[in-house]
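Encoded as structure tokens, the following chain is the form predicted on its own, with no partner shown.
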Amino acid sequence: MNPAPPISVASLACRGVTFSYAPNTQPVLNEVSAEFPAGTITAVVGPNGAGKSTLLRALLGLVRPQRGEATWPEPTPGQNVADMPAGVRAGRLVYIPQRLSPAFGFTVRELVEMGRHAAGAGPDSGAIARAMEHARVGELAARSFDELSVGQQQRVGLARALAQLDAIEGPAALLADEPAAAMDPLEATHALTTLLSVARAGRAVVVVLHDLSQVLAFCERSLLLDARGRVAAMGPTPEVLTPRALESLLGLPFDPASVGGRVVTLVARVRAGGTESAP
């Protein structure tokens, strides 16, 4: 196995992480090695069951690998994000889940205020209001989130991850399991547009995808996993996301879309009854 390339100290990684959910059974994470750079999207491709969702969780400190670890630059550099008390790790590392579960019926101006309190800071209507417009949930501040369509509670979700960044000042991360994918073209489009614009300020973004146009479209670097939970490739989108690399993962043969010489989407060739086998 190569070495894993020498880490830099402003970037959110992780070096060699094993992870299994019980003991004795087949790692859902394996030797993952990666770095995820300030000021940039990176996606996290894979089948289903390649540990995506497990590998941000390792990255938030939520679980401790078994073997390896998840490294943060701030305020020591390389330290483990796991030993990090949670509320230091809430005022460096943003989280949006497929799907918020409160436990109660909140109103959405009230969940989008948790996220200040997760950063550890308080009260702000405006910054409130501030992200309840860029994540478009303001007309339903008053609305209970229980009312909300999958979609409107994902841009909820949005919402309060970007008053939670509002709130810390210096080094952050914003990480994200399918952020949109239970909503329409349209918002889509915007809720990964705002991601964008929050790489641009200066933070790392992790986001699992599925939809393959999305990534190609947002994403500057991407991450495969494959069904094992191993790193199968990672690097600059466009040498990452290649039709051969797309095969050996999921199986199907996929050729490329494009729109004015620009590949915008990778498509598996099917046919009549059924998917088609690779030539």
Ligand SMILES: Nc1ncnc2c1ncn2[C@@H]1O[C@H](COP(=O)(O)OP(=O)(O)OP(=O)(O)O)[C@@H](O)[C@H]1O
Given for the second form:
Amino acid sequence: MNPAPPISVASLACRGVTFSYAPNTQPVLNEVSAEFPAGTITAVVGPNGAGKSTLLRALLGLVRPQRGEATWPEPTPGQNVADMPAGVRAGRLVYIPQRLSPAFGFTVRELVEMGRHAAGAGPDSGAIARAMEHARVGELAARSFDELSVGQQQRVGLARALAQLDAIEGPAALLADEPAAAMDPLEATHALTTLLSVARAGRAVVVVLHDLSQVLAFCERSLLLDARGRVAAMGPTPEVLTPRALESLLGLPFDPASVGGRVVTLVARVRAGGTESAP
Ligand SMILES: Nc1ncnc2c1ncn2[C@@H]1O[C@H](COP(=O)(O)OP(=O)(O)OP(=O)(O)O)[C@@H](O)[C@H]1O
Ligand SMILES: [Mg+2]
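Target state, the form predicted in complex with this ligand; input state, the form predicted on its own:
Expanding to the full complex; the earlier chain stays at the top.
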């Protein structure tokens, strides 16, 4: 992996974002400030319910924080994404949601074409074919999305995102919510390698991941979100993803596992019937 590029001004960012789904309830996001530089993949890691998906929705302008804001650097620096019309956002911010909705019989090719339309671009069969090939769904093109396996459906989500990104000429960010969670190790590796090449093409990439080996292999920066929706740490992954930080975040002891002197994953110390620290 190349060293992380310096923080660029062309970053998706959020400042002091506090968000609750309902009045008088505990905030799901608590004073979250973060920067997601162009050209970099940033992992978002945290326990179930920490607010990772909600953070992505706030960065996409799909929910409006009660305090603070998510910002995009153009056309006006510090532009509040929640104030950008949906069509303008779709020409800059690309989303792979955690759960893809039922597609009412649309084929894979039709769904991938929708990515292009979202970015305001006209039909281009070459671009659609390229996106499907990169996401390894070419053979599924004529199949109905609803009939695919979950891992195959996730590849379609990636293909649609690639088609949308391909149609965006200026700065863009890709926000992917557990995009490979149902994929087998080979497909997950392909998908994350593709996200890395999206970052290397100058896009900001934000990806929610639970698999720590994937975070270590693909993400130069990490944001740890704790159970109360606060930033527990943010920075270069090797500095942030430590056994101590993970134990505090996830409530389990972790051991680093190295290959050739490089930490490739962190292994939770569990045993059948509970954790090591259980009575
Ligand atoms: N639409 C909603 N309305 C009300 N509460 C919600 C809604 N979506 C999420 N929540 C709540 O907000 C909190 C954060 O949810 P979120 O989906 O952001 O967590 P997450 O970190 O993505 O979890 P996971 O790892 O399970 O995907 C949870 O307590 C959840 O119950
Ligand atoms: Mg989630």
